[in-house]
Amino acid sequence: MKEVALDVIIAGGGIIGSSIAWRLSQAGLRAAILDAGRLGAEASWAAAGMLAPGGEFEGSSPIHQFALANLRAYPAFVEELQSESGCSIDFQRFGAIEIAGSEAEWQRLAARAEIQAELGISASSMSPEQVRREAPLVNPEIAGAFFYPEDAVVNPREITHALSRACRERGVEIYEGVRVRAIRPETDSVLVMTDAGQFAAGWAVIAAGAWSSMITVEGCELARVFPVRGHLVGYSLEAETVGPIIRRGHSYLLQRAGGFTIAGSSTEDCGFRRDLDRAIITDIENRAAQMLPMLAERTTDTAWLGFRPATEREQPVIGPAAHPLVWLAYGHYRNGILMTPLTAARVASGITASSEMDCFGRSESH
């Protein structure tokens, strides 16, 4: 494969990756998608698509605002991306219901609930009366639940389709089943090695999910990232029967517009392995039927897994490598989805300023 100038080349055709290309398009640089795969098929084609600070934070985290931020700008994001692209995305604010089986764990709910308040996170609590009337399919045997009105779901299948129109109409260059194996930042640009061939540009961007920090950068030492392994399984229900997002715990249900109902999830250190475990599924499938009895006389449809990128340090990794002229966005681990909109905003910003710098001879480098 011959070079090929460019000003940004973006590692990851995930739904971050794609969203920065699409920005950065948007802003009138030229950029090219790099993937190992599929565009969007890892992380971004497994995942969820619940949107919901109320479930993820219990306390005070560096992140949590950056969350919340985020969820606030998802209606204009969708509404954008769906005018852009011509493409139909199912996202839908109805809410979770969050419920305790015993009073044990209703004390533990209220308590959460008066910390995250503190945070910006926006609850009530309900009685079992009320929750049989919200989502009269939840297992009437609880204590009671808090209602987190701001929670949302979106498809991210849908979101990515929709990206990949959206940058190929703008002209986006995109490459699959091409691996970025290196990147070497030169004075005023970086040369990015793959099993391909050679390409260069202007800027760098590494948002490979979970494999982002094999891709060596020289002169700059990555954080580290790693695959957090979680299986879902899927009904095919009537549209409209679920209701709100219903969570217990680490469990959790939501529906899509058309029907198909999500059951998640599981949380396994067991590095790259794609092989579905009989044993997880049906664990998943019966914590579903603890909170909805109706599941425990149907099968599942399907069952997926995928693999969150986690750091050590329990955040992402979004800004400037050690080199200006690399930039990371990996890291989000289950929250990927949700941190889109403005993690896409921060990195195509950045560089675009740094290009403007450029263009008017303000910086000696990008």
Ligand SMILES: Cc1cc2nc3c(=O)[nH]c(=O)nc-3n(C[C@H](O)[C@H](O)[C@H](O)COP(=O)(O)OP(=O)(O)OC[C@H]3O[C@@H](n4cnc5c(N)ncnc54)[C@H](O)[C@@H]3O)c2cc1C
Contents of the next structure:
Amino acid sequence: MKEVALDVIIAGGGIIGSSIAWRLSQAGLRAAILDAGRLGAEASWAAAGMLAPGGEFEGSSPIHQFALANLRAYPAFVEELQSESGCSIDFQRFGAIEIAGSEAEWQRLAARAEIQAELGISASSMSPEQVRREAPLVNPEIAGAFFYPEDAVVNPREITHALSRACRERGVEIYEGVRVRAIRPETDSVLVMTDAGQFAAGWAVIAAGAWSSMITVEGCELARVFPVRGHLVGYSLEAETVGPIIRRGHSYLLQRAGGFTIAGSSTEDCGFRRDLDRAIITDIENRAAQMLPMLAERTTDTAWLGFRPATEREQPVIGPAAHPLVWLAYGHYRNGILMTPLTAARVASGITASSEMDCFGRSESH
Ligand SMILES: Cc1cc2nc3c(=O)[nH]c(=O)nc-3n(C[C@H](O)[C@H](O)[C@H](O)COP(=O)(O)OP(=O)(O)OC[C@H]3O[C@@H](n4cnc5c(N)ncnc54)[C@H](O)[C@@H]3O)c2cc1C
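For the form predicted together with this ligand instead of the form predicted on its own, what are the coordinates?
Next comes the full complex, and the chain you just saw is listed first.
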């Protein structure tokens, strides 16, 4: 291996890039994060933080097992990150109630729950009376509901904050406001071209969310990733008033431990436009008030948006690119917060294993 000051450069410091850097630094590798903006300030800042395979998977897909494994890995991931960083992270496992507004919706949910049981996602039916007992604020005019006991919620902003602190404490170099333009793999190292000059390292990881495929890698064609914009709105409510996540299709409500309550969301194909759309916010507010009628009396305190990193196959790209010194970790679309623990583990262990092989090869030749 050529002598370079850094083992791994990570392009992008969202939840994915930062968690990879954290795991690499734990393994003793010298890592740097280059972020075009600020760490954790894009999709990972915008996300609601539902860890809810129950609301996402309606049939077998190559990633549903990965999603479920991530959900199982979450408690240990949060505990380890809290103890390393000294930051507290709001992580709550209170399940999700998916409501059916009509008999037809109820039938659809029941059929879905049967398929999901085969996938390993458990759910049990609830009568309207049971919903009233468990979540008294939910609109009583429902046909029934399903309860997903394993679904959970985390505050993604607290995760990225903790990751940033844990990375800094382990010596990860962090460069904000540095956009990676291109990566040139050489025989035994990579050159990373940025707005702020050139960096060299043993490996590069592309984890730039919805911007990842704008980075060019000499000799490799990257799977296209594109932004799917989503709005969310927030209400200041009293703590412990909402209970479990409340869902109806892609409309949802969840409450942070302090009471801040988030309603979502929208799915928009409009590139990287950053202006809030009043009509979309009103639509989310109406859907939220439909689920929780008391919200009709409340005004939202804040609204925001972010760009989900989507791929044509609606699956993340995780692993080495056509060149083995360039790794990819992007395209997590609606589930990047959920899929963080094992994406980081997979990329970090792959790179660590090749670095150990390299050391072994070198020591043999001496
Ligand atoms: C409204 C909304 C709600 C969501 N809700 C959930 C949810 O409830 N649960 C869930 O699991 N997921 C959710 N998601 C999805 C989740 O937010 C994403 O999948 C996840 O945050 C992706 O993380 P990332 O690190 O890949 O991308 P990002 O967080 O977008 O980070 C990418 C980083 O790369 C940087 N960057 C960009 N270009 C370059 C470059 N050329 N060089 C260097 N750096 C660069 C950016 O500045 C940014 O910091 C939601 C997303 C949105 C928008």
